[in-house]
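Have a look below at one chain only, the form predicted alone, in C-alpha cells format.
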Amino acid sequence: MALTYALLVQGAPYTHQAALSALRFGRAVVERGHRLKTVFFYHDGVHNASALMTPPQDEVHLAEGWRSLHRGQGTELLVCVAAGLRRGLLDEGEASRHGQIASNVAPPFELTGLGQLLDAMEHHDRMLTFSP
C-alpha cells in the first residue's frame, strides 16, 4: 500500500547532514512507490530554498534536487515565511511588501505559514523530521 509522506527539514544546506539526508530519504520514498507530497523547510532549513545557491559542480545541488522532486512528483516545497524573512529569504511578493529591491526564493518553493505544516501533519500518513 502506497503511503503519503511529509518531511520537515530544519538543517541548512551544506552545514549539516540533515538537508542531504532528507533529500535522499525523499528520493527513496518515491523509488519505493510511495508519494512524497510535502517538504516543509523551517528554521535554518529555509536556506534550501535560496535561488542563489550555486555549489561547485562536483557537489550535490540540493536546491535542484528539491526542484527535481517537485517536477517528478508534484511535491510541495513549503518554506516558513517567518523563518525565511528573519534569514533574508523573500519571494517577489514579500520583497515588494517589505520594500526590498530583490527576491531570492523562486517557484516551486513557496513561502507559507505554520498552518501548512500542521495540515501536513494531519493529512499525511507519515511525517519525518530532519534536524541538525
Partner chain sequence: MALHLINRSPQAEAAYRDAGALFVEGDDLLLIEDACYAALPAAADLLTPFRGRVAVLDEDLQARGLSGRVDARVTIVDMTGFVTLTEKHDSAMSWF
Given for the second form:
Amino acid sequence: MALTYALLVQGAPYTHQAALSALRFGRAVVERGHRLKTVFFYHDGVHNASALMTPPQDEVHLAEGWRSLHRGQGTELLVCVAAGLRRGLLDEGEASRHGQIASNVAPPFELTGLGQLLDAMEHHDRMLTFSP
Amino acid sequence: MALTYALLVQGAPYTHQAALSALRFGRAVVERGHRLKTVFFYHDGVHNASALMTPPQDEVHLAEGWRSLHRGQGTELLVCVAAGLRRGLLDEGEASRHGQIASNVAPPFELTGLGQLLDAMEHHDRMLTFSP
Amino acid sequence: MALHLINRSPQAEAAYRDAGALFVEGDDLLLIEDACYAALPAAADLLTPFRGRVAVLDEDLQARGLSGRVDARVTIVDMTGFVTLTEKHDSAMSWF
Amino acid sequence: MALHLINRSPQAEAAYRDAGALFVEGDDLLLIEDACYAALPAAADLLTPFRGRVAVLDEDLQARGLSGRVDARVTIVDMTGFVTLTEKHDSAMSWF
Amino acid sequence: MTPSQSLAQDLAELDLIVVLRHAPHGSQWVREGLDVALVAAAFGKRVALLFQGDGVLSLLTGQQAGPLGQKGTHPQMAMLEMYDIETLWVSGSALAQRGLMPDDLMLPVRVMDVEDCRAVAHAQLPTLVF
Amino acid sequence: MTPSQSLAQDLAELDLIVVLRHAPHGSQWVREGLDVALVAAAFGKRVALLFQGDGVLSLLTGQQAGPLGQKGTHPQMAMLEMYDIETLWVSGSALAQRGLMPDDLMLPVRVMDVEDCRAVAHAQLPTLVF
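Can you now output the form predicted in complex with its partner chain? The one shown was the form predicted alone.
Full assembly next; the chain just shown is listed first.
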C-alpha cells in the first residue's frame, strides 16, 4: 500500500551527512512507490535551501537534489522562517521586510512557519527525522 | 606583556554557543590589553560572516559583534573560501566567478585561503579554537 | 512498535543509552551514518539493550570500509530495506 | 605546559577521555559552555584525570543555574581569568 | 509497557509528544524543540514534554540570560503554563545520574521510571525527538 | 613525558601537528582537518598527523565513495605521501578499543602509547585539534 511521507531535515549540507541521508531516503521512498509529500527544513537544515551553495563540481549539489524531488513528485520544500532568518536564509519577501540587500531562498523552497511541520505530521502516514 | 592572539571559530551562530564564546573571549583579550589580530572562520564558523543573518532584535547580532572588533582593533576577519563556498557564503568576486545572483559576504570579512590560518598561527603568540 | 534510528558514532553513548532505555520487544533499531561503527564486534556491548533487533545500512557500511567487519548479530539492509522498516513501523524516532 | 578547553556536556565522554589521556602535571583544564555541567559533584569521576587542575567559566555557570552547585575541587574563573590562563600557557587545545 | 492508570489517562488526551534530550544554552536544540511545542499548543494541540538525558538540565532553577544577552530557554519554560502545556515528564534516571532532585527544577514535573518512559514512546502518538 | 629518541627526532623536525579525532564520512571534521594539513605541506611546512579516538577510523582500508558520490576522506589520505606528510601517529588505545590492528589501516603508521601521545601534545609545536 502506498504511504505518504514527511521528512524533517535538521542537518546542514557539506557539514554533516544527515542531509544526504535524507535525500537518499526520499528517493528510495519514491522508488518504492510511496509519495514523498513534504520535506521540512529546521535547525541547521535550513541551509539546504541556500541558492548560493556552491559545492565543488564533482560533488552532489544538495539544493538541486531537493529541487529535482519537487519537480518529479511535487514534494513541498518547506523552510522554517524563524530558524532561517537567524541563520541568514531569506526569500525576497523577508529580505525586503528586513531591509536586507539580497536574498538566498527561492522557489520551490518556501519559507513557512512551524505550523506546516505539524500539519505534515498530522496528515502524512510517516515522519522521519534526519539530524546532525 | 601584551600578546597577540588569533582565534579559530568553527561554530555557526544561533546554532551553537561557540561563536558567542569566541566573541566574548576576543573582547576580554582586548580589555586585558592584548591585541586580537586575526579571527579565522572555518567549518560552520563561516556563517558568522553572513550579511544576511537576521536575528531577533532583542538578541546579539554576531556579525555586527565581529565587525565592531574590526573597527576597534583592526582585527582581521578571515573566512575560508572553500569552506564558505560549499556552505553558501560568497563575496561579490566569488559570486560573479561562479555565476551566482547575489553575495552575502562583505568587508570587513574577507574570503581567503587556509594559508592565512597558518600565517596567523605562525605570527601570533596565542591561538584559541572555538568549535561546536 | 517503533523504529529507532541512530546516526552517531558509538562514542556518543548517550544516544544508545537513551534509545536502549525505551526499546521494547517488537521494536527495531537501524544504524546509519557514523552509527555503522557500532556494528563492529568491539561495540557489541552497546547493542545489548536492542535484543538482536539491530540492522545497519549497507551503503553507509561500504563507504566506511566496514563490509566484512560486521558483528554476526547485526543484519545488513540496503536503502530499500530502510524504507521497508518504515513501512512496518508507524512510528520512527531518531536519536542524535 | 598546555591549557585544555572542553565545551561539551559530560555526555560527550570522549572529549574528557581524550583530553585526560594527554593531561600532565602543570596543565590546566577549563570547562566552558555545556562542559559546565561537568563541574557538578555527580560528574566528579570524569574529572579525575585532571588532578585537581580544573576551572570552570563563571558566566557560563551562572546562565545554567549552576552557581552554588559546583564541586569544591573545581575553581571558578571569570572571562578575565580565562584570558589569564591563556597568558600562562603558550599552547591551548580545544576538545569537542 | 502497560502504563499506570494516571499515565494512560494523560496519554489518551494528547496530540503531540516532544522529547528533549540535549542541554540548554550550549546549542539550539532545546530552544527549537520548545518552539515546536509552543506553536503546537498555540494551534490548539495538546502537548506533553518528556525530558530525558541532558534535557532535564533545561529545567534547573536559577538559570539566567547568558553573557551578551543570550536568552537561554527558561523564558520559554515560563510560558509553558500559559500555553496549557502542563504535562511535563522527567526521566528519573536522568535526574539521578546528575545528582538532581525534583526540588532542583523550576516547574512541577512527573518523575518517570523506565517503564513509564517506554509507555510514552510506544503510545502511537506523534513524537518529535530533539 | 620524555619522548623516546626516535619520536624526539620526529618532533624536532616539525612545524605543525594536526590531531584528528572524529569519524570520517558522517561529518566534515576529518576532511577539513586534512585540508589544513595538505595546505600547510604545500606551503612547505613539515606536518605530522595524530589520529586519536574515532579519528583512527579514517585510516581503515576498503573505504569508498559514498552513495550520491560523497567523496569521503580516503582520497585525501592517498595524497599525504605526495605532499611528504609521512609522520602518521595512531593512538594504540583508540585502535584497541575498536578491535583494530595496524594491518586494518591503509597507510603505514606509528602506533603510540599514551606517553608518546603526551609528548606530542606537549612538544610546544603549533597544534590544531579537529
